[in-house]
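Just the one chain here, the form predicted on its own, laid out as structure tokens.
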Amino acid sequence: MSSSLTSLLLVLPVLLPLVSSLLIFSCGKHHRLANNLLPLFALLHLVVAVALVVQVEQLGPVSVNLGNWPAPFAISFIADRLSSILVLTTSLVALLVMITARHDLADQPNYLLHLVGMNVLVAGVCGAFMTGDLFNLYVWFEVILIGSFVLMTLDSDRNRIEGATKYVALNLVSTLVFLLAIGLLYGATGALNLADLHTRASELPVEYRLLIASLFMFGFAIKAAVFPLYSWLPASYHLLPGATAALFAALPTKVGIYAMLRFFSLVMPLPETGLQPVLAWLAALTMLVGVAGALAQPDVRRKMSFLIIASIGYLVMGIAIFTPLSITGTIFYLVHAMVLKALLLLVAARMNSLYGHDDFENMGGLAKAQPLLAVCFLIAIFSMAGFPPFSGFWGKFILVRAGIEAGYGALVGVALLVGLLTLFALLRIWTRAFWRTAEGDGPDTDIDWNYDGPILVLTLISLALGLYMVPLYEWAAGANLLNPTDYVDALLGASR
């Protein structure tokens, strides 16, 4: 493949959603045209993401410098094993969620703006995964924030405005801290390029590294909804329309985890900052708070919002342990979490479409009326709880094994306990909404492929990740985040 085509592959994951959003916005009242453009561009985005993964498999990390500037001064995009697999997962989730969105959001007065916001969000996420310098990571964080705020406030009531305010307020704090950290790091090193910082940051005094690393950790922790900076998530996610909530569940917090992974492996290795014990404590508390909140909720989507927080705890756990095996487990679990969270929130959207509310205590009969939905949800429960041979089991197994080998017995114990409590939290929905006999006529028995089709595909993907886990495990292990020589060479233009 030519270098120009490789460069195009690196830009298209960001460019295509932006072009899609512009075309959809220009459709005006022609909703049918917008409905055709939406999956077309999402499918094209998926094809590009697959081609990018193939390119990385063949050549290793690949990069492009925009504007004819040399590295490390150029605006750079780079794809390695980590970023390419996350772009692919983002594309797949976005395609399936947008299929549902065409039906789920169709009655919204500003329907087309919802679709525009979703595309802007996807563009921001892909840009964050592939950017090669810290300042542009900040830029893509802001694109994500803009898209998120638009989606949260469109056609909203007072409760959604309140949730959006909390979301934006905390994320603005994160932005300010992140900018402060970038400024301090640039002032001390004269660099923003991630590969350039890999060398220069190691020369900083220990005290200065601790200060800057702490600021970055604080900023990333808000983006990822890590304890105690998670309150914006359960205050906002459950109020969103079903398809929008599914996209949010899969993407924005995972960008915070990605940034944490990349920064603390490439720029300032976590053990050298002195923050490793702190991050281990935060991982345990995030898991516990997330599952405790989920157990207390009678609302389907609010319960699942807290379970997103619990899953973030597992990802932070893998980073905190900081061994090759734990980083591999983090990447594996990250892909699993993106797929499964989208699946769970689409199930919640389908339940809401059947009953008109999210209170599972006042539901019933779904197992009989909607057997396909019931099977998919049951598989999601077992995967989320970590039952073999589902993908959640393999992700947790790798993390638990890494924790035991590294001497993090207490953290492993918390992870196992949270897995058990997660099962109880989700089985409560199953026993009330699915297994219990419905009162009256019960829910609709017809299959709605606008919801059930994407739910089925995501379930099959989750099953495939569990039953055929070796390819993803080998891909994650080959990312070599703790030995980033190939990444640095590619970003500085030494190899490609």
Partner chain sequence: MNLLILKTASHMVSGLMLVFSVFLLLRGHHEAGGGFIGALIAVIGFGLLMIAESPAYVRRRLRFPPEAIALFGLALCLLSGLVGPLFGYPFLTGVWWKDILPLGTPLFFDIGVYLAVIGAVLTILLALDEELD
Second form
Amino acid sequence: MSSSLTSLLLVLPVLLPLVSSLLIFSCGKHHRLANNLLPLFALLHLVVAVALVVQVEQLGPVSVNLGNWPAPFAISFIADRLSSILVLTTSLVALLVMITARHDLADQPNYLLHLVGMNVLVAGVCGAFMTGDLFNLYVWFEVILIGSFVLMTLDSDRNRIEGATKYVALNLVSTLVFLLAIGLLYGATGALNLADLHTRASELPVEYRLLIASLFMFGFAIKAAVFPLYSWLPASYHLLPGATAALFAALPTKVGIYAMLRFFSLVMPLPETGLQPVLAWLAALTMLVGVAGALAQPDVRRKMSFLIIASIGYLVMGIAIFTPLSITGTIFYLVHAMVLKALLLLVAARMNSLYGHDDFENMGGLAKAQPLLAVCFLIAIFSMAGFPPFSGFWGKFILVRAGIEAGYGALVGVALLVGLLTLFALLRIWTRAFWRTAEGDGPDTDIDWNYDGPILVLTLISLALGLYMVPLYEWAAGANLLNPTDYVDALLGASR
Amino acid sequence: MNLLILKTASHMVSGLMLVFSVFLLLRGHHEAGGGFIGALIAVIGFGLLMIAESPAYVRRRLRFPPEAIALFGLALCLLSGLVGPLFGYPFLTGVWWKDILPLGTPLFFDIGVYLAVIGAVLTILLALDEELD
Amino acid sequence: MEALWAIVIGIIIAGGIYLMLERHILRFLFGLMLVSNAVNLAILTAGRMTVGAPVLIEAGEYLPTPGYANPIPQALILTAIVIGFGLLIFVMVLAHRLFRERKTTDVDDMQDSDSGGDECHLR
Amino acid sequence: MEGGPVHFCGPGHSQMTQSANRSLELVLLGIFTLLPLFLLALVLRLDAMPGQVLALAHIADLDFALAFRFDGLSLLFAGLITFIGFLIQLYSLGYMAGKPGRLLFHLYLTLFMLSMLGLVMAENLVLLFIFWELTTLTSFLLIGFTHEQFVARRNAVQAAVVTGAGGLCLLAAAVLLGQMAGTYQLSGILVQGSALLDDPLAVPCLLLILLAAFTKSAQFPFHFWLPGAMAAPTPVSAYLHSATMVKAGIYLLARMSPVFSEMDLWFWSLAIAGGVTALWTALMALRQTDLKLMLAYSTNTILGALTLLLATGHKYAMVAAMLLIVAHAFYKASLFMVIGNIDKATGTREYGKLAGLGTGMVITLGCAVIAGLSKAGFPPTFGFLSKEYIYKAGFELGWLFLLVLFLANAIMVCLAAVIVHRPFLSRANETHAKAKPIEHIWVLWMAPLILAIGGILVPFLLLGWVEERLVTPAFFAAAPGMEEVHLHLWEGFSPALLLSLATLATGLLMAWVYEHVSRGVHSSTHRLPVASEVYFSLMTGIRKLSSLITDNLQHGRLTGYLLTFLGALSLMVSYAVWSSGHLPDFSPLANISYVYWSLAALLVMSVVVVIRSNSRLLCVCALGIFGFITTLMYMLYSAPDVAKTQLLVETLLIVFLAIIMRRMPPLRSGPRHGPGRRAVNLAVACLLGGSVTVALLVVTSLPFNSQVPDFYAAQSYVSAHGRNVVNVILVDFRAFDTLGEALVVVVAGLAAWALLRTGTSGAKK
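If the structure you just shared is the form predicted on its own, then what does the corresponding form predicted in complex with the partner chain look like?
Okay, now the whole complex, with that chain kicking things off.
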């Protein structure tokens, strides 16, 4: 593939959703046209993402300097193993969620704007994954933020406006702190390009690193919903429409994790900032409050919202341990978590569409009425709890192993306990809504492929990742975040 | 009587502001100015007109719905960025036609920003005014 | 020079944060405006301050006059101002809508939607 | 064979496809039934070879291998799993006939069998863990098979949580062991044997392994899930919860015995856990009125005895353990099936309601008698053989062991007698009259009969084969390097035999006065805490605690959240500032012109006004002045573009703010924070402001690298054809930022528009 095509390939994951959203908005009242455009572009996005992964597989990290200026002066887009696999997962999840969204959101008055918002969100997420420039990362964060604001407030009732207010207010704090941190880091190093920062930040006096790194960590931690900075998530996610909630569950928080992973491996290696023990504690607390919330909730989507937080704890744990193995585990778990969270929330959406509410104490009979959904949900439960042979197990195993080998016994203990409690929390939904017999007629027995199709595909992906984990494992192990020479070379390479 | 003066004055001032905004937009590449500043001036011009007349009047004068203008502006930004890839350069590479006119894709990019911002801010302004009345 | 503005920015941020922690939603908005302005000023300060040397290239020249101000913070601030503008307008409209739905300006008085565990059915 | 309506995938099958489905069902049932037989044949063809490993795949980095081992211990278990698995599938054909979800049941059983086989043959620790958890998963599905019943649902979750907890311990133990040994391959670990004990990790590792084994094998105080698991259909109880899955913990202990058996901790914890389990659950068994629960608790007892035997590492004890595993699997599975038949015929398993069934269910009675004899340890049954060796070991180990084993065995005798006598041989009552004939379904008596008769014939006829092929290889796998023990059914009048006879006598005596014994045990123990109740209150406690935590953290007050967020940040950054030890240098302040001072003063004053004022108008004016002064600042500091933008943006924002504000009540309205909270807010605000000040001072004191701005300045006109460098950065050098920025503004516009539009229509409603 020629280099000019490659350079276009690198920006297409951002441009395609933008073009898609422009076209969809121009559809006006023609919903059918929009309904056809949406999956078409999402599919195209997936193809691009696959092509990107193939490129990275063959060439190693590839980058493009936008505007054809040399690095580090241009904004560069770069795909390494981490970025490309995340873009691939994003586009896969987005495609499946959008298929459900076409049906799930169809009766919303501002239907098209929902689709526009989703595409903007996806564009922002891909931009954040691929940019090689710190300030540009901020811009993509803002794009994600405004995209999520739209989705959060569209066609909202009183409760959702309340939830959205909390979401908006708390996320703006993150934005401001992140911007301040960029300003300070720029002032200290004079660089914005990540590879440039990699060299220059290491020349910073050690005693100031903690200060700047804390600001960055704070900004990212809010995005990722790390304890104690997670309150916006359970305040708002459970109010979202089903398909939108699935997209939210899978994407924005993971961008926070990605940013942490990138920043604390490339720009300021975590052990040199003094934040490692802090992060380890936060990981443990995040897992615990997440699962505690999940245990306390009597409502499907509230439970699942808290479980998002619990899985964020696992990811932060992987970053905090900061060994090659733990980073590999984090990447593996990240992909797993994106797939699984979308899956769980789509199941929740399906349950909501069957019953019209989220209270699982008042559901029943799903195992008989919806066997396919039941099988998928059961697999999701055990995968989420980290049971073999599902995808959650491998992520957990690698993290546990990395943790024990690095001497984080207590943290590993918490992680294992949280896995068990996750199982307990989710099995409550299972025993009530699926196993118990329905009162009265019970739910609809028809299969609705708008929901069940994406659910099935996501389940199969999770199953595949569990049964044959080698490709993803080797991909993650080859990401080499702790020794980012390849990344730095690729990012600065064009100027040499 | 006073209303009439106000209306006439507003029309004149807003017209002037629109001209000024285009001026700011075009000279932005060399002097202080640019798409965003120009757009805000234009918005203020339309805002004056809105206060003097009515939101509906402004909508009529705009001819296109402001959302459409915003999206068109965005599309223009994207398109001007995609000229580079046509010639085998990366996205957003500036392509210039210096020989004919001092025209380049960065100018179109700036015009895109200009339209996007006018459209977006007017969308809110008009909606807010209509909603409050 | 930077020292003075560092102190002033610190004061503005302190004031803004204090306002953001108030219960009246307008005060929260005021605080947000102050803090976002302060952050922009902080970027300007961190990128070093130069008096009276805008980075404009005179006609006939190829380079700006030496001693020119650092243009990057300015560009960053411009982007940040515009983004902040968009977000702030959205937040204002949201606040307006919130007030219309709830008829209260107290941001602590909206607990219906949150996910506390109090309604938990045990066993 | 009885057929019935198929409910494999719930309703939805049409009449047309019914016959096709029926033949498909028959084919599948046949496969499910014959698969274990086929595997059994494979297992029997294998010779136990300590070092023989089948490695299919290997991930070197993780040291994970898809590899299986075929030593004596693995093959002993594998033989049992497949043999009993076959009979259980056979039995289930009859037992589950006509019940909904029948195929699913056979499928689950098959999946369980495969997991169990994997568990006992896994060569890699992680693989072992995977299969271990798979047995938990399949057992969850099987216990909850009749999920219309509350008890089945509850107990399925309970079993999954308890054994799942053990599984987590096993995972941690596996990693620790792998780290200690430097390999995850069992052969590599076992070769090192007790040399691994020098590692300081040995103790935590052992503790975790013990937790895993004790939960899986239902040792006190985790024994309760096993009786709970009796909510499953009877074939499940016979297979998982007596013959195989519960033995997984025993397998693990036997497997790890070469490594850990020299530790005192190993001895004491196994001995105590096993002894307490054996005695306590034997007493519990006496209390039960449900025959199935009696058997369940007696299974607990046997598991306790096995643990006790493994504790010692003595040669007779090891042999006795191997024998007991086999013997117990034979008679207990058979007895469970007998109870299943009773249940099927009468619809009840209540001890008090059953009587006189012997006349109608002759073959079942026969099974019960023969299996009961083995359970009681009558010669020449398998049970007798194992008991002989248990007592032999007991004599070597000391009187305390002997006493515990004697009591447990005596109670087993008593239970065997009771289970056989009361339902079958006592005088008939009305339950007997209503009992359905079931023995025309041949699989229902065939499976238990094979097992029961096997329990007599095998030790009688095949003792040499048992010793050579089963017990001795397993013995050497669990206790390498120990002196070989030869099996004899008859060794003359040894002390063990006498004790055996005494056991029988005591047990039969207890059975004679069973009602009194049962009542006595009940009245003396019913006040003691019941383990399952402890479990339930623990889980409820966890949920209450979770609720409490969640309520307090997710309280719904926005300013509370904000305070948490900003408070956390302020603590973090002020600690960072404090630890950096930087003292701000304010000396440059002296040389600053009054112009800047007055601008600064105006800025601060306007901030103070916004904070202090209760008038909306004044606040907006102050904000306007604030914006105007920042504009001036940008102008002064060579940023004309920023200045213009700032001026326009501030103007528009203030206009918007004024529009919004008009609709809202004044600032004085609404509740405010109390003074204490305001002091906290102020502290957080000051800490943050101060930290930012210090950070800025630090940053600006560092030398500045102007490589990037210099490049922009140099290229701006030459390459990018623009004289305004800032604008060129925006539209060319960093145009992607600007694109994103335009996107944000447009989307914000759309979002606000939609918010307002929905609002209007909402208001119209």
